[in-house]
Structures are given as structure tokens and as C-alpha cells.
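As C-alpha cells, one chain now follows by itself in the form predicted on its own.
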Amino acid sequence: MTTKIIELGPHQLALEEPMYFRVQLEGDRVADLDVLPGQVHRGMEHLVMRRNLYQNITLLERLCSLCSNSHPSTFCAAVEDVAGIAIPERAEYLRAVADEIKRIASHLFCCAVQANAIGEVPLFRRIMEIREIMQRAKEAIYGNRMDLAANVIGGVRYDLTPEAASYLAQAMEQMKKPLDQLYLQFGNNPVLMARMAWVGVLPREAAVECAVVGPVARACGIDYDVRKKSPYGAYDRLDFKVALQTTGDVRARNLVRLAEARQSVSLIEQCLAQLPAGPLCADTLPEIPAGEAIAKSEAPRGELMYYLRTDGSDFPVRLKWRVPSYMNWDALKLMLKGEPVANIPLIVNSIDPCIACTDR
């Protein structure tokens, strides 16, 4: 059997960052992959140590685009942690709600790219229609279609008057029945089960063994959310259940997606509905006392944890963050592993790798 290595990048993976394989093939079928990383790092761990607390908030929003509010609402945790700051009630409603908006787009993003690297055209225009009604939400509430600048140190910067919390609803309403309706697409129109049924497949116990977190983990039947586990914020008054599948495939991969993609609706719907009257933002904020903390949260691509070290000053000692891009591209070798070429691109594009976050 003819053995050879190719490299491949994004114009070949249909990413829209730079990643970079190089992929060891035997006749038409991937051997062994080793992943190149390394094309998008801009020194985000020293910057952070040159800007205050406060101004990292905003460095952090910029890390990436599709999970931008996961970042700065973390390492705003951590800062609340390492000072003892308690957020008002409010505010850990209104951080649910901005990380459920982002959730939902960013799954919808991440499907719609699958759909296109398969040649369902009209089902990814379909899937970005639906999504931008979440895009004109974060428009019309946070002012922008990406970074919603809605985090700050003891708090939020936004709040939801009665007539913005009923536009929220009118759009949560509008989300249901496409959602239901592209569940039941993608796990039985018998066109796409052809193309991602039992393709790129991680078994449990290897999922396991790599770490891997988030809706490739979930899809593999591993029961790990963040926000079930460790819940944070306002998730331990919300009622949900984590989305899981058993298969570990593409196909999954994506109905455990779009599994969490309606069920943050019906978390927003939650958020709305118990939403306390109150201040957003704690009245006093102390001096940032010495220590370190922890905290972590559950992005749109699975668990975000910050680590924090301070020693009385407003700037860091040491800010360190761990993306889930990073525990689940390493598990691309046994997904890929006696696959076509042909597949490459659907199964890279099924772990929703964000080179941006993990790069950094």
C-alpha cells in the first residue's frame, strides 16, 4: 500500500482560522496526523501582565469571537473570587442569559460550516437564517453582533428593561420550532446520517483517556457540564439536563449541539422569568487583595477554566487560561485514524476547534 504525507490548512479544512495537519496517508486513508499549531499566537498570556484587572476585560473579550463572553465573565469570576466580591442576584441572571445567547449562535455556526463542508448548501444557508435571529438580538441588546461587552469586575455593565426582556422572549419564541425542526434533520434525513453517521468516531473510553470536554465529550456519553457539575452563577436556580449521545460520531456530535441549542432558549426563557429586581453591579469594590483562584465555566465548546495569582496590585502576577480546543484536538488522531481524505474536513470542523482561544 502507497504510503505518503500531505500537509493540509484552511482552505483545504473549510476553517476560517489558520490550522494546519500533516497528515500521513496509506493508499487513500489517514495513518497518523500530527496537528501544527502555533499560526495565530500574539503573546495574550504576557499582554495580559502589562494591562490592570479592568482593562483585561476587555483584552479577553478579544481573544475569539464565537465564545467572547465566556472569557471575560470567567476571569471576572476569578478577580470576584480572589476579593470576595458576592455579585448582585441580577447580575448572575443577566451572565446566564449573555451565555446562553452566545451558545446558541455559536452552535448554530459550528453545524452550519458542517453542513456547507458536505455540500448541503441550502440547509447552511437555512442554519445561518435561524442564527441570525440571535445575531439581531445581540445587536438590538448588547449594541453588537459579536463582543457584548456585558461583564465587569462585580457584575454586569447591561441591563434588561421590560421592553427589551419582551423582544428577548419574542426572539426565544422564534428559535423553537427551527430548532426542533433541524434536531429531527440532522438525526434522521437520511442524507446527512449517509455523511456523518459512524464518521470520525471516538469511543468512550478513548474520549475518556484524551480529556475531552465539552459536546465531543457529551456526544461520547461522558455526562460532564460545568454548569450541572459545578454550577456558577444562576445555573443552580435553572433547571436543564445535559445533553448526551452515545455514538461519538459527527452526527453526535451535532445533535447534542443543537440538543443544547434549544435548551438554552428554554434557559433564557428561565432567566426571564425569575429575573430579580436589584442593582447590576456590587456598590463598593475592595482593594484586589494577594491570592489566587480558579474559576471555570461552561463555553460554547466546553469547559473554560482561569487561573488567577495577584499580590495586592491591580495587575496580575499570572493569568493563565485552559481552552477546551486544547483537550480536544489531541483526540483527532483516533477520530481521523482509517478515515478517507475525503472526510478530513467534516471531522475537523465537528470538534469546533477555536485556534484563536488556544493559540492565543
The other form holds:
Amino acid sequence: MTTKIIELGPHQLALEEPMYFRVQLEGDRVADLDVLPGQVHRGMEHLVMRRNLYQNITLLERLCSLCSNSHPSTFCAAVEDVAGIAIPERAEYLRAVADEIKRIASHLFCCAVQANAIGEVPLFRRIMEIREIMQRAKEAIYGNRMDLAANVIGGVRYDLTPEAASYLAQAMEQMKKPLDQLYLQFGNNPVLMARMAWVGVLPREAAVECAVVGPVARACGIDYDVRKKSPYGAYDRLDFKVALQTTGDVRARNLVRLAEARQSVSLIEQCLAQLPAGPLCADTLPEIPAGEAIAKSEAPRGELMYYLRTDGSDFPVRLKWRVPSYMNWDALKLMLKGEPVANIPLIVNSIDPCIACTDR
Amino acid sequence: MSDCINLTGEKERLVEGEGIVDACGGRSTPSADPLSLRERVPEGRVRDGVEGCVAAALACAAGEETEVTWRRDSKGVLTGWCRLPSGEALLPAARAVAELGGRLAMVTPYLPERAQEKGEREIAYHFDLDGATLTLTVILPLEWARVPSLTPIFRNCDWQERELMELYDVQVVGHPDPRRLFLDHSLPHAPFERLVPYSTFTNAATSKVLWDKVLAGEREDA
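The structure above corresponds to the form predicted on its own; please give the structure of the form predicted in complex with the partner chain next.
Time for the whole complex; same chain goes first.
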């Protein structure tokens, strides 16, 4: 058998962001993999220390388009923890609404890209059309299709008027049937089964060893969701079950995402039903004292973690964050081992990789 | 040793004698079972006993004077903060956390306030313990800082340490693959400790230097 090393870039991997792989092949099967990140390294951790805490909300929102609400909301939670700010109850629910809207759109985008990677163009178009309902909802409520600008320190900077709430409820109603159909299609359609079932398998033990998070971990049966394990915002009052699968393959990862998207619809409905009246943001903010805090949230790709250290000034001494994709790249080595070259783009996209987040 | 004996009892109560190695986690052979403690304990059990269990394990592994301060937020989420008494305590403390089923979540190297004045730097290792977050902070000298690699214990520490090594002037001893991770080789070492222009740092200067590179590339292609 011949051993060969090939280099794959974003074009071959069907990625919309630049990431390079050095793949060692035995015949036409993957034997080893080296991930070469850093093509869009923007020194964001360097920049955040040269901007004040308020400017950083805007900067962090531009870190990544798909998790663009998770970054500012988790950062704000870290600042609020340092300063002992309790955000109003209405703001907790509104942050959850924004997070769940982004989660549905992100999960559907990932499933669509995978459909495209296996040549199922009509399915790709269908999923993007369904996702468009969420994009329109974002545009109507927040004024933007990607960056919602929903968070401020101490609460949120948008409100749901009765008209907006009823528009959102209507959009959620429209999502239910298509999401149920997609779940069945990804679960049972023979064409999708042939391409996705038992492909890119990550055994549970390997998932624990690689410390993967989010849908990649839950597809291997690891029952970990930050919203349940370390509840924040309104999630301690919302009812949902952690979506789990056990087979750890591409199909399982997509089923977890589609189940979560369907749950997000229910979570948004619960938020709209429970939404308490009251202020959107803390009246006056205290001075941010010297201190340190950890804040975590369940971003669409999994556990997002922020560490903030302050010295009493408006500038952070250190602001560090770790995105869910950061560990999931390493797991690709195990998922790809023994797979044919033709499966590489699908498997890489099945971890829903975020390069802007990884490189920062 | 009294703490070690108490810890044995505590762990046995926690997992009811299910395949746990001896109490002094840091000095024992790691368990052959790939599943962590968290995987084997019914949900909620670790969280109930996490404060006492972690304190005892760290005191046993890293020295009696190791203290953990716990904060519980309004939702009941725990964060533990511990400053290790010495850099040597990091490895045994990390092993103890691994045996408690901890997952390495993040590594934060930083220059604290008045770092130059004090001649000190810090590295915070954040671990997840079934929803609770434990932060172990080591204080290192500003010059010639060295830490042992935790990658042999936590596989996912690999990239965290590679990033640490390229951004800060810290040597990670025993890292299996100490290549640069994100930064180009043309950039100076440890840019977070130097005055490096942002456009140089991101390799994005729209200057003569950049165009020289582009033109040189074109010549190579031709």
C-alpha cells in the first residue's frame, strides 16, 4: 500500500473559512492528520486588552458570525459576576430568546452545508429556505441578519413589543413542521443514511479523552449541556431535555442538532409565555471593581468559556475565552482515521467547525 | 497523612468503592479505565460533594497549605479558586483533579497588575467538575518561567499549551509537540509581552513590506 501526504485547503474541505489539513494517506484511506490553524489569526485577545469593557461588547460580537450572540452575552455575564450586578428577570429571558434564535439558525446552516458536501443540493436549498424564516425573524426584531447587538452589561438593549412577540411566535409555529420533517429525513432517508450513518465515528471513550463538547459530545452519549449543568440566565426556569445520541457518527451529530433546533423552538415559546414585565437593564451600573470571574454558556457548538480579570479600571487586565471548536478539531484525527478521502469534507463539516472562533 | 485517610473515606462514600485508585491521587498510577469518575457516578453526586472532595484531594496532592475558596452564584453554580503554593505543585494537583473526573476546560496565561514591579506572572488552569469550575493558579517568575506540560494528563491541553508558548515567554517542559500553533514564524517570540504593532502581529500591514511579499510571490509563480 502506498503512503502519501496531501494538503487540503478550505476549497477541498467545502469550508467557507480558511483551514488547512495535512493528511497522511495509506492507499485511499486516512492514516493521520495534522490541523494547521492560524490563517485568520486576528490577535483578538490582544485587541480586547486595549479596549474598555463597553467597547469589547461590540468587538466580541464581531468575533464570529454564527455564535455572535454567545460571545457578548457570556462576556457580559463575566463582567456582571465581577461587579455583582443582577440583571433584571426580563433581560434573562430576552438573552435566552436571542441565544436560541441563533442556535436554530446555526444548527440549520451546519446541516445545510453537509447536505451540500454530499451533493444533495435540493436538500441544501430546502434547509436554507427553512433557515430563512429565522433570518427574517432576526432582521425584523433586531434589525440585522447575523449580529443582533442584543446585549449590554446589566441586561439587554432590545425589547419584544407585543407585536414583535406575536411575530416571533408565528415564526416559531412555521418552524415546527419543517424541523420535524428534517429530523425524520436525516434519521431515516436511505440516501442520507448511506452517506452519514457509521461515518466519522467517534467512540464515547475517545470523546471523553478529547474533551469534546456540544453536539459532537452529545452525539457520543455524553450528557453535558451547560444550560443544565451550570444554569445561567433564564435556563433554570425553562423545561427541556438534553438531546442525546449514542452512535457518535455524522448522522448522530446531525440528529442532535435537529433535535436541539426543535427544542429551541419550544424554549423560545416558553420564554414568550413566561416573559415577565419589568426593566431591560440595570438602572445604574456600579464601578467595575478589581476581581476575576468565569462565565460559561452553551453556544451552538458547545461550551463557551470566558475568564475575565479586572483591576478596577475600565480596561481588562486579561480577557481569555475558549470556544467549543477548539477541542473538537483534535477529535477529527480519530473520526477520520480509516475513512476514505472522499468522506473528509463531510466529516470535517459534521463537527460544525468555527475557524474565526478558533483562530481569534 | 490524616487528610489522605479522610479523603479515602470520602471518595468511597462518593462512588461506593467502584474502582477508585488510592487517595493520594497525584502520586498514584492513573486508572486504566478510560472513563472518568464523572462518567461512573450518578448525576448530581459529584456536585454534592465537590467542595470537600476537591479540597481534600488538593491538600493531599499539593500540600496541606493549599486552600480553595468557593463561590456559589444565584443559580447555585460553583466556582472554586485556588492559588497553588508552588509551581512544583501543579503536576500533582492536576493529576488529583484528573482522578476526580475533572476535564481541563481552559488555560489562561497572563501578566497580572504590576507584573513588572513584582517580577511575577500567573497561569490559571480552569477545570470543569461536572458543571462546577475549579481554577488552579500558579505564580511564576517573569524571567525564565517554566511549567510542566499537562498534555500527558489532559490530551486537550496540547493546543492550549502551544498557544501559551508562542504568546508568552514561558517554557512548557515535556510538551510532546511544541510547534507554533497560530503565529507565523516571521513574528517575534512572545508578542503579548512586547510592543508589537497590531498590523505586524496579524501579518496585515498594508505597507511596502506587504506589497514586497505579494510581488515576490508573483515572481515565484511566474
